[in-house]
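Take a look at this one chain, the form predicted alone, written out in structure tokens.
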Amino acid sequence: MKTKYIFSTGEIKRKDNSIAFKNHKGWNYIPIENVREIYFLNEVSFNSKFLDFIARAGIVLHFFNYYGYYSGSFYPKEHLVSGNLTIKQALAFEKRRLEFARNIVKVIAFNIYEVLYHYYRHDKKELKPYLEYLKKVPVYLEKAQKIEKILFVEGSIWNEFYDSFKYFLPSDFILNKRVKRPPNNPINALISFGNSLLYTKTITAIYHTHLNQTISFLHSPQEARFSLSLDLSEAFKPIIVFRTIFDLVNRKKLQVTKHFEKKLNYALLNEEGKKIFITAFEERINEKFMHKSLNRMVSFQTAIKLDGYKLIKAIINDTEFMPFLIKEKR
């Protein structure tokens, strides 16, 4: 299954068994067949019969705006309802909320964990302190009863990651502070615009089960629409975006003259700074690997998908749900 990307502005619409896109260049003709979710980058009309004939396909649409910023998805009717799974996931929520959220959290450490252990081994010795606080982490969750403390724990875990990036990327893409809305520098940029792809990847894959969306762990249901979302993306995230990050910046494949905009207080990526991050996103979300407890080759964007329908086990087993570690990787 396919994702596809639009980057430029112009019109789209259904063309008998087609989707049928025109820019500046013309038409362009996409077959239906095998295309799992489309992602507009630029602004593109369309009409209801397009919407309809999407939702028959079930394909999801994710937009963002011309600045990089996620603005929504389209999310066809629901195929996959199970209203046995919702009342178990909501009863999850009230009896075992503490549990996913400290194993989610737990996860985050360890993979970041992995990720900053690989620059220890390649001698940077002064990540030694990151990587003894993150070894100390499930000792603190073991200490925190109540969401807010597992939540300021997860908290201490990203701004400890954050700092540690003095030691092994260039300064220009050193982190000060994490600033969001709008990022103020290439490195918050970059993290927003990962994070945000990241997200709605996860959307896509849980669209594919019968979990309901609105009913999460770590964060609140209150979050987001799709707050369930923004739980199994967490342990994605080292791997996935910060990966893909370290890599385009230390080889110099993203340079902050060439490919960010800078504005008044902001920091955007440009139109082929986008392309540069979103071509290696996608080659390493679809890297295959050997699972060590599947025994079989698998892609972390099926990993995804595989820690909803772990989280569903958990659910209707009463059984424990660990989410994606990297050492599942062989």
Contents of the next structure:
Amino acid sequence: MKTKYIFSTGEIKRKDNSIAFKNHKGWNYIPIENVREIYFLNEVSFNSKFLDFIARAGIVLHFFNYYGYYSGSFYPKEHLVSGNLTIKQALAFEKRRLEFARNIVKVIAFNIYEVLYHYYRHDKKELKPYLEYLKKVPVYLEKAQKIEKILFVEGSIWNEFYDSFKYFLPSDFILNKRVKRPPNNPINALISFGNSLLYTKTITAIYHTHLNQTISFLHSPQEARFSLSLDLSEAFKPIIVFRTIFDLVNRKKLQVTKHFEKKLNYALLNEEGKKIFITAFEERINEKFMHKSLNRMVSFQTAIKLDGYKLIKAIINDTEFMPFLIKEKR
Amino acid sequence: MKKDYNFNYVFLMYDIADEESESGKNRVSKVFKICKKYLSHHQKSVFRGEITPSKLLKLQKELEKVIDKELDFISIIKLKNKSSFLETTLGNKDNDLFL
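One more: the block was the form predicted alone; return the form predicted together with the partner chain.
Now the complete complex, all chains and molecules, led by this one.
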């Protein structure tokens, strides 16, 4: 199942029970049975007939604005709904929020450790204190008895991680401070764009499970977002988003002067930069590995959905929920 | 190749007798429309792309209903995945991840 990215302006519509997209080059046909989600990164016009058709096929549409900022999704009518699970999910939020949140943060620390360890092994010995800090995270988490404390630990993990960039990234990509909405320099732009891509991928994955998108555990569910998606994407950020960024930046596939908008102080990827990033991102998220317990090849994309299933299992059977560990790969 | 693989990538090519028979012209567009739902158009009468085994069966069923078995001919080459063959292309075709 494929993902399509629409970069050119045009018109999209239903034609002969399939999708037809018209741009300056002419008609393009997208096979409806073989597409799971479409990303709109430019102005495209369509009508409700098209939306109805898309909804019936269960395809999710994601929209991004001119600055590459995620503006929303067209989310077809829920076809997998379970009142039973929704009730249990809400109860789990009341009773087991701390436990779930702690495990999510634990997994973030662990996956970041694996990412940094790669550089440590390749002669970046300065990373040692960061690795030691990450090893101690479970201890800090045991001490944290309130959700605010857990969120604080999460925040400091990310800060330490961003701080460590200076040892293995080229100097024009060093991160002084994480700035969002809008990002203010190339690396912030890459992180924001990558995170929002992963966030939308997770929304699509959760759409194909019975989970309720709004009841989350680490992030507070009061926000007007699909916050469960933020929770589940957290474990995958280091291994999908950041590995893609490091790879592209260190191999000089993305360069500040070539692939960012000069006008905006290099704080925005230009079209070519976006294409390079998305190609690498897609490659990584579709990469397959041998899953230990399933004993078959699984892509990271599927691993996100499997995390959803894991969560359902934990909620219904009252068992432990442990998000995706990069260790499961081997 | 052995039969018990899961085939996830196909090449489909059709020859519809559109000059030999009166109704052939209709069948060409019908076959084209069905293929378009599942695969991406590669060359005039060639489609290709990723497909799941169950969807491949659906596609075959749909095609069987439309074609004239005496005159038309459709061949489907099944492959395990995208990386199980090497492709050399001459000339230019757009990357189909982006539109």
